[in-house]
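The form predicted on its own is given below as one chain in C-alpha cells.
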Amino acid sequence: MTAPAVGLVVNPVAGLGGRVGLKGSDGAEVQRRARALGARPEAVDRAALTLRHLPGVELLTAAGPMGADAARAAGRAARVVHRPAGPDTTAADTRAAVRALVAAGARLLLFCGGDGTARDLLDALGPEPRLPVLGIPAGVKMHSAVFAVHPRAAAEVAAAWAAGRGCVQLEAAEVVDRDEPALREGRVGARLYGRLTVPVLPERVQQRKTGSSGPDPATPAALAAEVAERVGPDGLLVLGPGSTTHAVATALGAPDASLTGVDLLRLESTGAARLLLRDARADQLRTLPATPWIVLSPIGGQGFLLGRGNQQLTPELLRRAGRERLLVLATEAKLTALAGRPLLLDTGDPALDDALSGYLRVITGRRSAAVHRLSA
C-alpha cells in the first residue's frame, strides 16, 4: 500500500513576536522589531517536533525554512515541490507553496504557524476548501479551531488520518484572526474569515476561543484576596493575560495592568499590588531578583493555560517557579464549560509539558478550589 502524501508548509517567522511581548508577528516592521529585541524563530523547530512523531507518510514540502529545514532536523526524507523567490518569505510565498503542494498530490496539508498562516491557506485553497488541513501551533495568536493542541498532537492526528482510523472525523473548522495593532493597544476583537476542513481526534485538536461574559462582580475580589494571602507581602507576581487576571489585578489596586500582555507586580504589606512592568518581555522576566509566583487563567472555550498569548513565560522561568508557585484562577462556570477537557500546556519544551501535567488545584474563589487536570 502506497504511503499517503502529506504536504508541509512552515511560516518561518510565525511566533517571532511572542517571547518579546509584541502580541503577534504580522508585518515586516513587527518582525524587524522582534529581531532587534532578540527574538529567535521557533517555527522550524516546532514543525520538526511533529515530523519526528509522524512515520509512514510521504512528505512533500517547500525549500529551506518553509519546510525542508524542519524535515532535515527531524531526519526525514522529503520531496521539495516549491522554492520561495528569496530568503525573506511572505504570505504570498505561503500561498504559492500551498498551491504547489496541492498540485503535487498532497492529500493532507500540515501548516506550521498561527491564525495569519491559517488565513493564507484559506486564501490559497479557495472559498470552499475540501482538502483536509491541520495546523502545527507556532504563532502568537491561535484562536482558530484548525490547530492541534501541541506539535506532538499534530503528529498523532496526522498519523491516525494516514492509517485510515475511523476515530478521525473531518470537520469544518472556523478560521478567525485578531487585529494585531488593536491587540497591542489592549483592544480585543476577532473576525471570522471562513472555514477549513480539519481531521479531528478528541482532545487533540483545539476548540475555537470563546468570549467571556465577564466574571461575577464578587469573584475578582475573592480571587484577589486568595492570591494575596498565598503570595504574602513583598511577593513578586507574574500575571498572565486575560479578563480574569486583569480583573484580579484591578481588585489588587493595579488597574493599569495589561489586558493582553504579561505583567510583573509586587504585593505590598498592605495587600495591594504595585505594577512594576507592563507588557514584560521574556528577557526582562529572566533576570528577576526573586522567584516569582505565576498567576494564570485559562482561555475560555479552549482551556489553554500556557503557550497561547503568554509565550513570554519561558520554560526557564516556569522551571524556576515550579508547580508550587503556579496559581491558576478560574470561575466554576469556566471550568464547567470545558466539559471535562483538561487545561492545556504547550510551553515549547515537551519535557516541561510532561512534568507540569497532572492534577492541580484551581482557585475558584476565596478559600475555594477545584481539582482539574493539566495536559499537553
Second form
Amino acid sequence: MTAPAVGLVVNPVAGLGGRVGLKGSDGAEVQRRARALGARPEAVDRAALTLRHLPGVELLTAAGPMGADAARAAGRAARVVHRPAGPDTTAADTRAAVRALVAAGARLLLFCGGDGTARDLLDALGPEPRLPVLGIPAGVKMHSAVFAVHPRAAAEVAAAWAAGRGCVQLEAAEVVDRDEPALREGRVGARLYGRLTVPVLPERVQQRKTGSSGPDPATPAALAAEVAERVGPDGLLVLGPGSTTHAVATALGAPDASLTGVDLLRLESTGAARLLLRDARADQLRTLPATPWIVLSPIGGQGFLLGRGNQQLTPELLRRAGRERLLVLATEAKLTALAGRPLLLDTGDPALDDALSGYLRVITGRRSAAVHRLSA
Amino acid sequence: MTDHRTTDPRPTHPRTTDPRTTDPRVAPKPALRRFHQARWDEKLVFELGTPGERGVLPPLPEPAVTAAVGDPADRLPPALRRAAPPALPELGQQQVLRHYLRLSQENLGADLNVDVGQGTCTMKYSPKVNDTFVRDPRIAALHPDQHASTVQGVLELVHRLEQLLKEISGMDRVSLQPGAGSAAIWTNVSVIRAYHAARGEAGQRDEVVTTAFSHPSNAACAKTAGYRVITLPPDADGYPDIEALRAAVGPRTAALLITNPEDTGIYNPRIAEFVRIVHEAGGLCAYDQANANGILGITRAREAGFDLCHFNLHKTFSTPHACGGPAAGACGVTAELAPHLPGPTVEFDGERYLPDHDRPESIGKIRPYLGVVPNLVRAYAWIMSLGAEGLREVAETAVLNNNYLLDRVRRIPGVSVPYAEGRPRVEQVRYSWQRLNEDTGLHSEDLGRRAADFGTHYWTSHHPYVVPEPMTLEPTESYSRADLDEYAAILAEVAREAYEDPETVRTAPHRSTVHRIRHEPLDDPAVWAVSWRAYRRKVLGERP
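Shown: the form predicted on its own; wanted: the form predicted together with the partner chain:
Below, the chain from earlier opens the complete complex, with every other chain and molecule after it.
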C-alpha cells in the first residue's frame, strides 16, 4: 500500500516584506516596494527545507516557483499538476493550484506562505474544509494556527501523517489575518476568516497569537531598569516589535519607538534611550558601529521569539549579537500561559536556530528571571 | 473503568431528606447543611463607643502616695511624653466583648469549618489542652528580660524543642527565633548571605535559584536580601526541570531555595541530585519544609543533603496560624552554618540553661528575645504527646486522607489533576477546574465563593496560576472520613450547580457575611488602608 499523495503549493512572494520592515507582502505594490528595498524571496527555499526532511512521499505540485523549483532544490521527484499563467503569480494562481492539487488526488496539502496564503486556501477549498492542510511558515507575521512552528517541523508532521500514525490528530484551526495597511501605520488588530483542518503534533504546530491584557503598570519600568543595567551606557539596542518592548522603550524615554516594527536605540549615559532608527530594515541593521543587544518579547500564546513579524533581525545580525546579547523579556504570566511550551525560533537559518536553542534566562522583572526553553 | 452512576459522591439532590427522619412533624435535615453566615454590619472598633466611656477604671493613688511621690509621669523625660492622649477607641468591656464575638461570627475559622481547602497551609487541629499550658502563669507571667536563673523552665523547654527538631530534620542546630514561615525563609537567606560573605564570595554569588511551585516568599526574601532570582519552570511531569537547573547554576549561584513536595503534592525523587548540582557549583541548598506534613518521620533534610531547612511550627507542628501571626518558624542548619544563626541561642552547660548572646558571626536578631514562646510551648507539647511513632503516623494519616479526598474529588465532573497522571500525591493536591471553565465559563474563584454558602471555602493558588483554574486542598491528619465526604459532596454540588444553574454560582456567595470583595484596593498602595489612620486619610478623605 502506497502512502497517500501530498500536494505542495508555494506562494513565491510570501514574506517578501519581512526583512525590509513592511510587515507583510500583500498586493503587487507592496511587493514592488519590497523588491526595490532589496528584498529577496525566501519562500521557495523554506519549502525546499521542508521537502529535504520529507523523503518517500508521493509529491504533487505546481510548476516553477509555485512548487517544482522547491522540489528540484530538495532533490525530490514531484508530479506537476498545474502551471501558473505567467511569471508573476497572484492569489488567483494559488487558488487555481489548490483546486488542481485536490483534483489530482492530494490527500494532504502543504502550502508555503503566510496568513494571506492561508486565506487563499480557505477561498479555494470553501468554508471549513475537511481536507487536511498544513502551512510551511514563510509569511511575515503568521497569527493563524495552521502553520508548523518551523519548516522542518512541517516535514515531521507531514511524515507522521503520511505514515498514518494514530497520534496525528486533525483539528479545526483558525485562520486570522491582520489589516496590513493599518499595521504599517502602527495599529494592530486581527480578524478571524475561517477554519482549516490541520494535522497536529504537540509543539510542532503553532498556536494562534493571543491578545494581551497588557502588562501591569509597574512591569515596563522594572523591565526597562533591568535592560538598562545589562546594556550599560552607550550600548546599542535593537528592539523587536510588540506591546511589551514598546512599553519598555517608553519607560526608557523613547515613546516614539514603533509598536509593530524593529527599532534601533542607544542608551545615553543618563540611562535614557535615544531613538536612532524607527522601523528599521534588515539592510540598515547590517552595518552598526558596535555589537548591539537584541531585546525581544515572545508573541503571547504562540511563544514565537524570532521569525514572526521580526524578520528584519537577520541571521547575520543575530549571530553578531550572539546568545549573550539576546535579552528576552516576558512577564511570568506570559510564560505561564505557554503551559510548558518552548519559545520558538525560526530565523530562516536552521543552523542558527539550533545554536540559539536550549535553556535561556528570560527577564521577568527587576532582578528576576525564569529559565525557559528555546526551540526551533 | 469507573462507573460514575454508583460512585458519584454527590448527593442525589441537595434537598434530599434524611432517611432517618420519618416523623412528618419534624423538619427534615438536608443532605448538605443549610449554612448561613452571620452578618452584623459591624463597624470598626474605632467607630464605636462614646468619648469618656471606659472598660476599666483604675483607682487613683491614695493622697498620701501622691503627696510622697508626686505624679509618676513627671519622672518620664519630656521627649517620651505625649502632648495629647492617643486616639484609642473608648468603650466598655461588654461592648468590646460583643464587638469581637460578632467579628468572630463573621469568620470561617479553622475550628468552625472543615478547613481542608486552605492547601499548603496545613490547617490541622490545634489541641486546646496546649493552650492551657500557654495560659499557665508560669509561662504567661514571665518577662523576657528576667534573669536566666529565674526562667530555667522556659529555657529548658526551648532547648529541648531544639533537640527534637534536630532529630526530626537531621540538622545540627535549629533556631526557633523566626516568628513565621517567611521570617524563617528570611533567616535562611540571611544565613546564606553571611556564609558567602565569610568566605569572601558575597560579591560574586549574587543569584538565588527557586522553582515555580515553591512558595513566593522564597523569591521575595532572596530579592529583599539583594539577590537576583532565577525561577525554574516545572517539566511535563510537574517536577522542577532539572535541565533548567543545570542551565541556571554557576559561579554566581548563592543558593537553591526549594520545596519538596511542591505545592502540587508531588514528591521530587531526584531531590538529592538537585542538591548535588548546586553544591558542585558552590551554592548552598535550603529546604523549604512548609510542606513537611506528609513526610514527618519518613524523610529528612539532612539525608537529602541540604545545608538549611525550615519548618513552619504553625503548620506541621499544630501551633495555630493565629490569623496571620504571630506564628513560629524553626530554621535548621549544618554545623558549618551554625555560627551564623540568629541569637541568642539557648545552651546547656550540664547544670544550667543559658541564653548565649556572644555570637560574633550571627546574622543578628530576627525577633526580640527567644522567639514566639507561646507557640514554642504548643509545638513542644504537640510533639511530646505524639512521640516519634506518632509523628510518622501523622504523616501517614495525612497522606491517606489526601489520597482518599483525591479519589472523591477526581470523580467530580469538570475537575482534573494535572501532572503525574494516576499517581498518588503526598499531603496535598493542586486540582484544576479548567474543563469546567471551558464547559461553563465559570472560574475557580466563582466556585470557591459558592463553597462559602455551604460553610466552607477553598484557596486557588499563588499567582500567576501555573495550573489553570486551580484549587489546592490539603486535608491533614485531623479530618475524619465523614468530614472529607462532606467536603467532597459540597464541591460536587457546587460543580453540579455550575453546569445546571451557573448564575447561582456566578453571583455567589448568597449566604455569607460579605457578598463580594473588590481586589483592586488590596493591590493598590494608593488605596489600601492597613491602619485606622490610613483608612481615615485614604477612604474617608480626612486630612491628618
